[in-house]
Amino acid sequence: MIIQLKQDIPSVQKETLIEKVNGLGYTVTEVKTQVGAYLIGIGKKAFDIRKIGALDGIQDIHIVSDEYKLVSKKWKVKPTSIDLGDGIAIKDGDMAIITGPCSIESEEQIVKVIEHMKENNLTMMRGGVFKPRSSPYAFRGLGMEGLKLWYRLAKEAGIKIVTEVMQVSQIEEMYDYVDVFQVGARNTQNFNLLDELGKADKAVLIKRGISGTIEELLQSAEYVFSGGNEKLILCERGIRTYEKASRNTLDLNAVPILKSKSHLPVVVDPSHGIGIREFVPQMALAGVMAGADGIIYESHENPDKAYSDGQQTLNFAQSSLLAEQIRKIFAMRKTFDLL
């Protein structure tokens, strides 16, 4: 069960409830987050609620029986937007676009990619600073001067940062030069890191594990928001199957479910969920109509000379064609009531 606590609950009242639902046999864990005040009580006795519904302090408790318990839709009904600030939102009913290079390479690049999101009204910019590659050969990120270079120029142009942090040392450092962290799929059950995440009052973005499942993903997000951080978006990012036409296989129907089953905004990552830049548009819509709240993508101003995941980047005249369908697309969504 969750049971949502005034914000005033005196701490001896806050006690008489927790000896009250230990009582009724179950175990009780606080969670404190930037909004709110929570017990979760873990059990399998049945009971009245309104033996505990009605005591004070108390102002508001859910059953949720779902393994994952705070980032379940049964007891938030209303989806969560996450506010970036400066009018910027990744939220329910509108559709986020965010885009940008895998790896950020250097000024000039930033610049580029800055000035073709200024073009078409783009303010979310994703990028890779710390690179978790499969080869220890390959180029593995700028690090922090890399972050800060590009925050400055960023923040002089208005647009918010979504970038990768890799370990619990970096969230530190990287703290003030980040808008959203991502966790990568690599990273999604890395409970040490998500641990972390959850004391940082930061919006984190969590991808689907590389063969993760939907309970796998939400569990991840439980483990952030039961820290203290209810600033989530979860990501579909394709998955890792037998097939090898591709380099993932992109689940769409990973998108409807989890918006059933949790408050959370969800986004799609076409780039990495097929891997083939040809193709990218095409799963890139097909997410924006499976019910997305957002849609994030690779662009470079030339992507056979990008450092990494050149093969499933757009160039500028390709992410502005995409852009503009993206919007054509979510408007026509909008007219239909399912979505």
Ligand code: PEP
Contents of the next structure:
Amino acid sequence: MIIQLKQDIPSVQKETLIEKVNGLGYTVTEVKTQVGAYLIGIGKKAFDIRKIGALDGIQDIHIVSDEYKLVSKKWKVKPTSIDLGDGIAIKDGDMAIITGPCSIESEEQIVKVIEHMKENNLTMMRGGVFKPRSSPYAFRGLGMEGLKLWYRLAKEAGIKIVTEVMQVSQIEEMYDYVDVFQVGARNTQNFNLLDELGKADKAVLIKRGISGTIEELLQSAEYVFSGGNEKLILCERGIRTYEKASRNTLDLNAVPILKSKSHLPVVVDPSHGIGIREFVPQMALAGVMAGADGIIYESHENPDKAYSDGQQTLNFAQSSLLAEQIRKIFAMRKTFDLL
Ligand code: PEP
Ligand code: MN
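The structure above corresponds to the form predicted alone; please give the structure of the form predicted together with this ligand next.
Below, the chain from earlier opens the complete complex, with every other chain and molecule after it.
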């Protein structure tokens, strides 16, 4: 159960409410976000809304029996829009294109990517400065120094930064230089990290875990939301299956399913999803048709020289073409009467 509280509810009224709901056999968690205040009631008993519906301080009550609640569409039908400022947003009814290298490598590289983005009217740049690598000997990112450099150049160009945060202690130091914190597939169930991101007033893009289910992704998002942060974006990036012909299995089923279960925007990452450069465009466009609100893909001036994930990274000519095709397919999708 979700009880939406009135914004100005006096604390005495709230306490009375909590006692009452406890008395009905529910345990109550209080949630306060940038946008609203809620009481989440967890319990098994059948619940008669009329018993509390008329009490002071309540805006609305919703019965949501799923494991995830605040991220569910069952109580909030209107899609959530993630506003990054300067007219840039990730939202339903729009097509966000996020591109950039797997890893931030150098000033020269950042400048080239930004130039490429400006030429294509792209405003959201991805890149890792803290890289989760399967091997400890692989390039692990430029760290804070790289982020600060990137921030200065991106800000000048009016470009927003999407970058991965790997641990709790990085949130604070990265905070001023980031527009969207990315939670990587290896950290989707790092619940301490999710809890702390709940305290941040900053957008968070959560990737689906390497072997994570759709429900687990939604529950991870619920951690952040219930921690106090509603600014969430879900990302399908492929899962590990028995199939070895591609790096991962991009589960495009997840897109309409997530869109139907949650009010949060959904983006697709075809680069990690298939892991093969020449097939990234097709999967990106399939993601658009599947109903994604955005595509995040890797690009680099010279992918074969990239420090990481070069095999799945587009060069600038391929990236320009893909951005154009994404826009075309999205315009076409809008004329179809799909969900
Ligand atoms: C990345 O975006 O470069 C990345 C490491 O992604 P994932 O967490 O999906 O593997
Ligand atoms: Mn990568």
